[in-house]
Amino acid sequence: MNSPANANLFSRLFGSLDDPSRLAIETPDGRHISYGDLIERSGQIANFLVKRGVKTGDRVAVQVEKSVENLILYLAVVRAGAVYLPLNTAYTLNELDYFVTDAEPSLVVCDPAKAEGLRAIAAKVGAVIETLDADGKGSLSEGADAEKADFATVPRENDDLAAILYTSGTTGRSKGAMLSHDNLASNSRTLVDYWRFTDKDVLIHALPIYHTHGLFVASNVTLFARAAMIFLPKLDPERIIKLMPRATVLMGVPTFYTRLLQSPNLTKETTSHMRLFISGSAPLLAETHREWSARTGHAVLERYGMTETNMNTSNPYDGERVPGAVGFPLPGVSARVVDPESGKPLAADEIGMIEVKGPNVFKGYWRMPEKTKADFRDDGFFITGDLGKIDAKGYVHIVGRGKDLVISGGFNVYPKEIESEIDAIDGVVESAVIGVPHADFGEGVTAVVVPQKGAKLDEASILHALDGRLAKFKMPKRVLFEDDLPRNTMGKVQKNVLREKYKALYAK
């Protein structure tokens, strides 16, 4: 099919396939998709992409609901030598305008219901629009139906881009993290070994596929292992529990585990066929870790990754999985903790900035050379923006973030963006958005608002004004009011004071 010399991720995934009839994906409605089916359908879609003008290195922006066809579209884009750009399905047109004009894709794939609104945005950069709905139907799939399955995978080098994922930025502007074919392939292969994946595994895939966790970790690791996945549209605790006797692995964000623990059907018996439970994208509360072990007899394996780096560390497969820790640096990955100001390495158990280096670390931010330069040390270490420590046993612990980022339900939320929208509301003097501990979401997005004297503002009016301006996951869960925001002597808002004051806001 392809020369092994081709570094294209698609070639690495499928180039040495021994049995095309092997099951790759099963859907809730009973569809069975083999590895051979993935190769054939990705060939049809790749041929259609080329016919629509997609060239090597072009970006293909995708904002569609989770479906098997959507996953195959990702494989087809990579196979065609283009750059896959997934976008959260919750993003509004206001937000999409920035991503499309910044990335300048040649093709935008969206839900049919959004095509009209996106047309004017796509026209700014000369992009073509195709559609794909939650059932995998639309102009993209119809166009691909008429194409041949044969497609010569475009040769790519290790450092050529395979994907761009937008992440929150310290300036309030989202940054496009550029991920190469080798970034994705090397990290997935490492995880296959570290987590002991084999072709006997069956993954319950209930994550979205527009960010690193669901797309690159869950999907790529499964495919590299020649394993199978049961492809669910979203988190459904009771359905997941019913599937466990047929599956071996679950990957989820902390919310998955808190929701599953709410079900009386989660027992040692229902989880007895499962081999591994993995959690990431946000900190798993130590109490959730302990409760899960008590209920199921399984210790959740927590790991640490970022959009820019894929996975950096993981608790061990064999050995103690420490609650509250994210484990050891993965093979080939170096991690260190340094003084944030001087960059000097710190001793064990000293808290500082976490920095990482390895083949998993991205190539930089799209069209932001100065930001890229600022986030890398001269010796190649990436400054993560996460504060943490490495204990005497070598376990990495995350204690906070230096970038003022809120992670809610596994999604990155940058406060500045929300504050700008709130500050524009009539009657608002200023606002501060913080993350407060939340049992279900890890952190609850919380807005503290200072109103003008006499202004008739309440929680409902603020939320109503924000509706449609922000993706749902960015919307504050609570809006609180203060006469003034706490400040230090330099006039900087002390969000730590607010976090401390409201730390029990969501306590049950």
Second form
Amino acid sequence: MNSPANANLFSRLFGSLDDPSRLAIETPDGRHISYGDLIERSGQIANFLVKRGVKTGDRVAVQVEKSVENLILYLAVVRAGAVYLPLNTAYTLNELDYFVTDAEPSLVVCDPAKAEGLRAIAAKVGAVIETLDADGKGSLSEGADAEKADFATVPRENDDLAAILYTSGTTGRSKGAMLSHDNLASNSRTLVDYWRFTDKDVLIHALPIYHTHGLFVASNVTLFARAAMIFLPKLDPERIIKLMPRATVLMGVPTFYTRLLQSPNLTKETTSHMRLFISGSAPLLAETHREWSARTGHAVLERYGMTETNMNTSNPYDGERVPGAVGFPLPGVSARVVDPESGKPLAADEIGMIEVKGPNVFKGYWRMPEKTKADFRDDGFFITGDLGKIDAKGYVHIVGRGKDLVISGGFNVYPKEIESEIDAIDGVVESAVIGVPHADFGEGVTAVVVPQKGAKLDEASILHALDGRLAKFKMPKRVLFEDDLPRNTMGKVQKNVLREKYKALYAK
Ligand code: AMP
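Starting from the form predicted alone, produce the coordinates for the form predicted in complex with adenosine monophosphate.
Complete assembly follows, chain above in first position.
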């Protein structure tokens, strides 16, 4: 089917397929999709893409609900030598205008409900529109039905682009991270080995597929291993627990684990067939890690990555999975912690900027050469924007995004340190520490606390509990209470939302 010299991710995924009848995906409504089906259907879709004018290197922007057809569309775009550009299903037309204008795709695939609104936007860049709904139906699948399955995978080089994923853009404009065929293939292969994936594995796939976690980590790793996945539209704790006796691996964001822990059905027995629970995309509280171990007997394996870099570090499969740490740099990945200003490497346990280098690291931001240049060091390391440290044993720890660092009276205050102290207070579920503009201090350390229902906590009791545990300059100037912290779909706390809400807190 493909020459082995072809670096196209599709050829690398399926080039040496031994048994096309092997199960690749199962859906809750009982559909079984084999590896052979993926190859055939992607061929039909790829033929249709070409008919609709998609050429090598063109972007195909896709904003559709998760479905098997959506995943196959991704494979087909890559196979056709085009660049897959998934978009969060929550984006509004107004936001889509920016992405489409910026990326200039030749084809936009959207939900039928959005087609009318998108037409004018697509017309601005000369893109055509096809539709695909949550059931995998629409003009795209109808068009593909009429095509033949044979398609010669377009030859691509290692550094050619396979995908552009826009970063979530919680500060400033969202940027398109350009990912090459080799970025994606090499990282998935590394993870297959590191996490010991085999063709016996069955992954519970409940993540969205417009994000690096669900699209690349979960799907590519499963497919490279010739394993199977059970494709769920979204997080549904009870359904996941019911599936565990037939599955072996779960990949989730921390919210998966906190939500699953709320179910009395999560037990040692219900999880006994599972071999691996993986968490990433946001910090897993050490508390959640411990609770999970106590309840199920499994230590969650936490890993760290980002849209721009794929996966960088992972706790070990065999060695100790340390709660609150994100593990070691993956094979082939170099990670270091440096002084953010001077770029000088720091000693073990010193907090600074995490920088990474390796075949996993992206090719730069789409049409932003200046921003790309600013985010790489001369020796090729990418400046992640995450602050952290590497301990004496070599485990990487993340203390938060650089932009979340609070500078109060000229002192650096790392929110995570204060959050850990607050979270340890009886009656606290979780907390977020932010910097809020303050006339005297530049920024005032401000704590937002989620109390347990019925807990008797107020500002004074929190401050009293912290007294003597934190240096004066780290003490929150105000403690506020909320029922929940704002989170995005990947489980990340949106501190920008909190900063906006409380921006006038210290205004005179
Ligand atoms: P995204 O590009 O949406 O995948 O977000 C990447 C960012 O998520 C990273 O730069 C980190 O700030 C954060 N992140 C990912 N994994 C972890 C983790 N295991 N612990 C803490 N933060 C994480």
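What we label the rigid core is the largest C-alpha set whose atoms superpose within 1.5 Å from one form to the other. Note that this is a predicted model, so its numbers are computed, not measured. Numbering follows the first chain given and starts at 1.
Asker: Phe411: after superposing the rigid core, is there a C-alpha shift of 2 Å or more between these two forms?
Answerer: Result for Phe411: yes, a 2 Å-plus shift.
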